[in-house]
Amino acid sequence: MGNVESLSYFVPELILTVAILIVLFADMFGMERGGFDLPGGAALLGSILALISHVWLYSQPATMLFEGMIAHDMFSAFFRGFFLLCTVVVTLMTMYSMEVIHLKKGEFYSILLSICIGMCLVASAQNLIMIYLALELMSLGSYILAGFSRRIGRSEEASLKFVLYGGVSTGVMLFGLSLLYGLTGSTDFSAIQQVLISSEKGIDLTAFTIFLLILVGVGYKIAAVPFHFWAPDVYEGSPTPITAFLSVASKGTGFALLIRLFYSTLLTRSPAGGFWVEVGDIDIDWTFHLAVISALTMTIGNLGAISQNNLKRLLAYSGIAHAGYLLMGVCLLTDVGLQAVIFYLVVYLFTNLAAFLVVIIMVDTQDEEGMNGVRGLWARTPIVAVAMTICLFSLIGLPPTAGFVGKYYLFVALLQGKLYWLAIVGVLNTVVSLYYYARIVKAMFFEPTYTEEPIRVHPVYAGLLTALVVPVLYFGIFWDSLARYARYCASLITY
């Protein structure tokens, strides 16, 4: 499809672009008017309108846009909605967070919306050049926001570590992309796949090397072992709303990139249907290699979380572990595995953002992000304690939360794929995670607090926390609609 015709499919990104301009103009006329955050309001309105407009895309047929540079399909539509919804929630978190109240809001929100545009493009990219440009648009903004708050002493350190690790991983990934271009002579996914399909034997080592180099960049985004070292320090040092954004949206970007690039170039659909197999004469056991990374990621993530007392660092290691759970679905190379990944990502969005919102409330009201902040929380703010407990149960995978259903789909997919050893590792890791999540529950309900003063929760935070927790319970009981949605969105364009 030509550039002009493609614009009708690009409405969400265009709305975000206009919102960025309005945010910058609103900042010129004052950050607040009558106590209202004008740049934040403009960013929130723009992201909501973009989210609403993207719903129209689900009814449109799959097609290639902008001369084949990006693709519109149900897979990209899902991730667009995923990133836009995450941006809406984080914008609301930021508007009332004490950690960022003194920041330059115009610059902050414009960068946040730019990151969202980059994430949407990553999920839709059908060309190596577009992938790199979109990834850099997202990454550069993330580096800036991680170190945006100078009032947080660790923020600059977090940003520096983020830049150094990110620059190295992106450079290694770019080298892998250049090797893929040199091997196939094209930057277009479909052309790359066709060249690999018709290739002769003997490129196994080259294909495996390319995959490893690309995996460095992707593994960094999803915080998979051994590319996870940045996550605890960056999560702890960044403003908590940005930590929440990175924990969900950045992880989603990594999985969108991994699935889009890996499945569209090095794999092809099996004639039998429902399975993905190596293209051409490439003979590499992709399932085994990804399964090993999955097992290491969930194990190291859970073991690292056991000794943490800072909630942000604990949730960082928890996020590493959940990246391992999600990789269980990716490594299966089946449609069922992809459906389980999409289902789990939706559940993870609501659960993790709600958990970080509780941390934001603790920081705003007590200036405390450690275990001391949640001790005796049940006695001071029962609603927040109950909400946090629901989130923790979902992260563990206990019924009747949506996290239980998400893990159920992942484990069923593993059993269908006969990866019994990985299923056993996943179950054992779930048991380990029960310990450190239970520590938080114990602190909230059974440990004394240093003060009996009730915590006053901002009405916006109370409403947002409710809006995030309700789906965690709802999809834990009535999950059929979400399962059908995941099945609908798991289809990819293959040419």
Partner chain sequence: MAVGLEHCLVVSISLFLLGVFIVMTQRNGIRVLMGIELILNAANLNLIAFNRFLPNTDVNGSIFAVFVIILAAAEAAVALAIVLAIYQQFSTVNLDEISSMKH
Given for the second form:
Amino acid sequence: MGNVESLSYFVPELILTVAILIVLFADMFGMERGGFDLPGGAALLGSILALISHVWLYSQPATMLFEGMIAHDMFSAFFRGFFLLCTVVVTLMTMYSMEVIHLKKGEFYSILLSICIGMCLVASAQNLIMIYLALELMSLGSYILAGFSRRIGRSEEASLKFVLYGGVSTGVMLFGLSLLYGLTGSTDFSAIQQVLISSEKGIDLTAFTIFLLILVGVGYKIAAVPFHFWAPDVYEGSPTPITAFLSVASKGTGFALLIRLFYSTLLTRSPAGGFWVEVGDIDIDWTFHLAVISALTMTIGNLGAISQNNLKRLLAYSGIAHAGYLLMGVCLLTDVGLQAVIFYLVVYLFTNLAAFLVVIIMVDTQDEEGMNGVRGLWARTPIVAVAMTICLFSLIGLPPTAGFVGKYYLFVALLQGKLYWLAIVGVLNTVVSLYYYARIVKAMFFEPTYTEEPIRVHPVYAGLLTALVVPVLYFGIFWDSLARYARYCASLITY
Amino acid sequence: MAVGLEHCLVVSISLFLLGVFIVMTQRNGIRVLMGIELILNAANLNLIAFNRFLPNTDVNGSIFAVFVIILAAAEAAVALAIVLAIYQQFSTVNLDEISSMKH
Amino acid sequence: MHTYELLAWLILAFPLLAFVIQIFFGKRLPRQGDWVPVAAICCSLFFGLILFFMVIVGEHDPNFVFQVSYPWFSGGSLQFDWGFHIDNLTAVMILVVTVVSSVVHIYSLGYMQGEDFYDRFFAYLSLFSFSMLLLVLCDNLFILYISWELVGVSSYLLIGFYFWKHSAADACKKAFITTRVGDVFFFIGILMVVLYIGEFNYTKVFEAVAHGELTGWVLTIAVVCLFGGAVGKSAQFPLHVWLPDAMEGPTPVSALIHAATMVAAGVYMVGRLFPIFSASPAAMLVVAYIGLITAFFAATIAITQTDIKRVLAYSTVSQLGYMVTALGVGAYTAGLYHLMTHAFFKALLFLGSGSVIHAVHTNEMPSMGGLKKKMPITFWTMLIATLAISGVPFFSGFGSKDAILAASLEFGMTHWLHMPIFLGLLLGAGITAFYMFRLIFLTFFGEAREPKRYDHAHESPYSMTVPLMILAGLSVIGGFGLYGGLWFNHLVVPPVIGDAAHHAAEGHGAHGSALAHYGAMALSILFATGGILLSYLVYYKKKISAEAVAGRFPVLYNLSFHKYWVDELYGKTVIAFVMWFRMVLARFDNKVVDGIVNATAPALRGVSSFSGAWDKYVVDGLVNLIAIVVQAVGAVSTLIQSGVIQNYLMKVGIAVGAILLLHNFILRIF
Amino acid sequence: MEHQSHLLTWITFLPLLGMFVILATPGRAKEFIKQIALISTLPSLLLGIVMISRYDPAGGMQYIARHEWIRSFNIFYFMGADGISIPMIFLTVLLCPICILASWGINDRAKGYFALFLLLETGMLGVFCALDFFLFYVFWELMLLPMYFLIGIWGGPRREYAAIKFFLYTLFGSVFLFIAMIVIYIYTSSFDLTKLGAEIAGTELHTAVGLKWWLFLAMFVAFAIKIPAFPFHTWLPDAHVEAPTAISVILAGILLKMGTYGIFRISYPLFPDMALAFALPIAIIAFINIVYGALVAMAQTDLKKLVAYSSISHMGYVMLGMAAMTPEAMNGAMLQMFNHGCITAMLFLLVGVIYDRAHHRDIDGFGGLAKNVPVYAGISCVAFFAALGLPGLSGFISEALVFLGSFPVFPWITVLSTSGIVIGAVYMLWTYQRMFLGPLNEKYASLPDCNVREQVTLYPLAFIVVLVGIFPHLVLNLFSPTMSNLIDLLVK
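Take the protein just shown as the form predicted on its own and give its structure as the form predicted together with the partner chain.
First the chain shown before, then all remaining chains and molecules of the complex.
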């Protein structure tokens, strides 16, 4: 599809762009009236409008946009919705968060929105150049936002670690992309795939090396072992709304990228349908390699989380573990696996954002990120404690929360793929994870608090928390619609 | 002997490994940034060389390289800004000393 | 409804009803409701007598059996019924149980007056009566086992009636647990019978055994296991240890349960299941020898005991041994006859001793003496009982004991190897006469050794003496059942079911040869007289000093006085082992089984920055090892998070290199 | 589609309704909350009685409610009751009001306690009613959460440890059940527990013996932890000791039964051939449970721990019965589940009564109590004797049935297990002696006897214990036909 026609599919991104401009203007003229955060309001409105306009795109058939640069399919539509929803929530979080309240809000929101655009593009890119561009668009913004905190030392340290780590990772990935270009002579996915399909034997090692180099970049985004090192430090140091954003949206981007790039180049859809196979004569057991990474990721994530006392850091490790769970779905190379990943991502979005919202509330009201902050929380603010508990149980994967269903879906996919050993590793990890999630629950409910003084939760936060937790419960019981949605969205454009 | 693809690749891979070596060993933040630049340029060299020497390639390689150059500049700008902020905060750019968050 | 059925219902219903009323309302009734159980048991006695006369006199048929069965529940393929099995043996047992029970109930009115939990006592008595009557009336093994356990629990409750005394609390527990050991064997025996026969009902089981559905060594083991129940309940060696301790219960209880009825349940059971027992000669030998050992060995203990109730207790054990031996040698009629006579005179002895204890407030015979004048009724009735137990002619014990001796002699004559049975029993008879008269002499004759107690003593009230007199009468006339082919040995004969049982019963039984009969009679009279004379010389005339004799044979004396240290032996072996083993297991459970589980916890806790008392559980070597290994893994997982960025990059580099190498390596190999 | 019944739905979810009412009530109105809690358990009890009275033992699965739930995965909201679940449902609805009464003394954060308790009741009832595997699993896990909080917040001194241990342990088991459930679903595309057995027989899973073996093992581990079977039992003493009285009652009375219920409901019908293959190992574990549990119980000085270990021993009988698979044994096992539920509930209630007064549970710290608390001692006597299997009380019938049924199949194991009868008598009577007999410990000379509330909690159970002991067919007939169907399936 040509560039001009493509614009009609690009409305959400355009709205975001306009919103960015408005935010910048609003900030520039210092239009803050009655304490209302105007840039924030504009960003919020923009992202909500983008989200609404995005819904329309679902009804459009899958097609290529901008001369094949990006694809419009259900997969990218899903991720766009995912990122937009995430942006809406994070914007709301930011608007009332004490952590970033005195800083330059305009910059913050505009960068946030541009990151969102970058993410949307990553999820739909069909070209190596596009991928790199989009990735850098989101990465650069993330580096800056990570340093956007009033906890000055740690935030900057996080930012530095992030930029150096990210720079190296994307650099290595870029080197891999350049080799891929060299191997196939094209930057377009479909062309790459075609070349690889017709390639002769003997490029296994090259293909694997390229894959590995690219994986460094992708793995870093999804915080997969052994590329996860940045995550705990950066999560801890960043302003909490950004941590939430990174842990959900950034991770989602990583998965979108992994699936998009991997499934459309090194793999090809099997004629039998329902699963993918290696292209051409490349004889590499991708499933095994990804499965090993998945197992390592969840295990190290969970083990690392056990001894954490800082909630953000704990959630960072938990995020690593969940990346491992999600990788279980990716490594299967099946439709059901993709559906499970998509399903799980939706669940993860609500659950993790809600959990981080509780952390934000803790940080704002008590200036405490540690376990001490939640001690005796039940006595002080039962609603928040219960909400957090629901989130944690969802993260463990216990019914009747959506987390359970997400795990269920993942394991169905996994066992259909007969990856029994990974399933065992997965469930054992679930048991391990109970231990540290339950520690938080224990602190909230079983341990005495130093003060019984009730915590006043901002009504917006209370509303947002409810809005995030209710789906966690709702999808835990009535998840047929979500399952069908996941099935609907798990369709990549194929050639 | 004309310069061929192999020569370019040897150079680019050397550059890449050098960059990787630098980022892994150097304690100065600025030097790490320079290592990153080396890695990016190794990739650039690859892209250009493949575009130049391989048959059946589109021009996208060169275009890619241009984009990379631009983004590298942007990234360097961001990174340097952060390093600056770090220096104001810690009075050092030695990465060993910037490790308040660990384990 | 058939008359027998109705009678059986009535006999059972009254005590049960009394129990229920007494346990729930006893305290609120006038006189704490003591009249309820007494009235109930008297009703049972009344209907029991009717039953007895209807069966014994009315039917007068050795093969008379009345059966009625009601469905209870189905456990799947097995049908569990309950019902009544009434034959001559049942009729006799009903008579014994109701008579002794009624007498003891009445006696208790006086004896227990004013005690704490007076109402409870009568409730327990009713429960016991009900259980015992059910045991006697029931028609299958399952109900037999149930009632078997129920009498056990009533016995527990009654022995522990003075529960605030340590000794009573210990004794009731000991009684229940020791008998339960036997019960388990009994239960296994039932399991085996049911496994091979698939029925609980007596008649069907007997028929099946007769048809050879259960034979060979399986039958032997089954019978020995069944006999295990009798060993427990009837206090046979080596499970006899509970009975002397059970004397901690109130004396009427001792009389009712631990002398006359419950302990006879084992004997009754062997008699009831005689067709099964007799089908296995090997098992019968076991029965006979266990009985012999018990009879002789308990008698030797009784010689040196000073507690009046303990003497009677060991005497009971010994007499039960006689009955069991009798059944073992096939003398069905003699054994069960002795059961009946023993019930009367032993109940009398116990009640008499109760009367004495009531008067002098001590159990120790050395503190008594000369009570003959103070308590004439008690004295005379007890003397009658003593004569009966000693086997003096014209008293009931003579006939029954003589029959047993005759049967054992006859049995010994079949093979000389079995002669020790007869000799042991004969000697035992002499010893019995000796220690029983020792009791009489020490208690009622001589000077008052503790004048204070003596002065205080008085004859018991009528509620206590009347029962004594009734029982005394029965102790005398009870013996006439056997003489001259009267009803007992005519009616209570080994059940003839099938050829095997018939054959087994054929050789022996009470119809002994004249030689054996008269020979045994003569010898028994001789030995009894000898025992009495010796006792007279030692304890009345003091011609022979008991202390001197004891001093001459310290080993024998100590063996007897310390009851052969059987209790101590159990304490040092079985009980010590169980006590040790449970601690070992508990520690095992706490440290090892639990420890392994807990060890994963510190492991999962990573560097264990989290406080915990859990470590203390991790003590075992194995557990420690696991803990160290997994802890190390956990430590590594966070230690790699050094906080230094190039460290991270370095690790990523190494990891990528490693993956490449590994992959290459793997590719090469495959 | 057969006639739909809403009875089980009402039974299951009425307590949940009560929970919401409690949540809407201000936390200060403690008495009111307790009354609501009690009132919201009563309709379930009444409906439970209605359920039993209308139940036709020979009629197979009844009170069926089946609605589509998750179409994408063929998951149904499928409830129903047969002979296996009816006694368990009844036990649950019976024990819950009793436990609420037993919790009357809870005043610390009463709102949360009673709300969670009602949630727990719904979870438990759901487990027993569910006929869809997925639904079963959801309830199975759902039950964990309130239990975790109830132990962790209202428990004894080491409550946190006990709660997390319980949680970890049971979750460890259930994840294997989870995997097994999914694998079975993948082969059969069904969660219908009533049909899964037949469907498995029709798929390639039927011939994959190795996989079936693992699946059975996975499910067995899940259920064994709940039972709890040696060596997965160590969560139980801790959880029981630390839990508040009512929760101990629920734990021992109902939760333990879920393990054996799961085996009857799921493991056996789904993999009858594997059930036969596992019979001997289960029987051996059963033996270890019986004897080991009893011996370790004997070594305890904490009354509650003793009762907890006695539960391990008594659940061994259930396992022995289910391993033998003869009609008597299976009926005995099922009856033992019901009986143990009542008996052990009584025992824990009794422990709670004395703990409320003396504030300790050290067996040796009492003595001679029978003299001044006769009612308490009397009920204890009934409970203790029921626990040691005295004829006339319910425990005996089930134990006897188990032994009778398993003897033909495992003669040696059965004979060895009968030693449990003696050891059971030893520790029960010894405990009784140390607490109630002997000279009165003067410290407790003025100990008050059971009050009316406590008696109300104890008498119904004592009544059932006696009633079932004398008329076992009242309960046996409920499940006997169902069990014989199950046996037909197993030994086919």
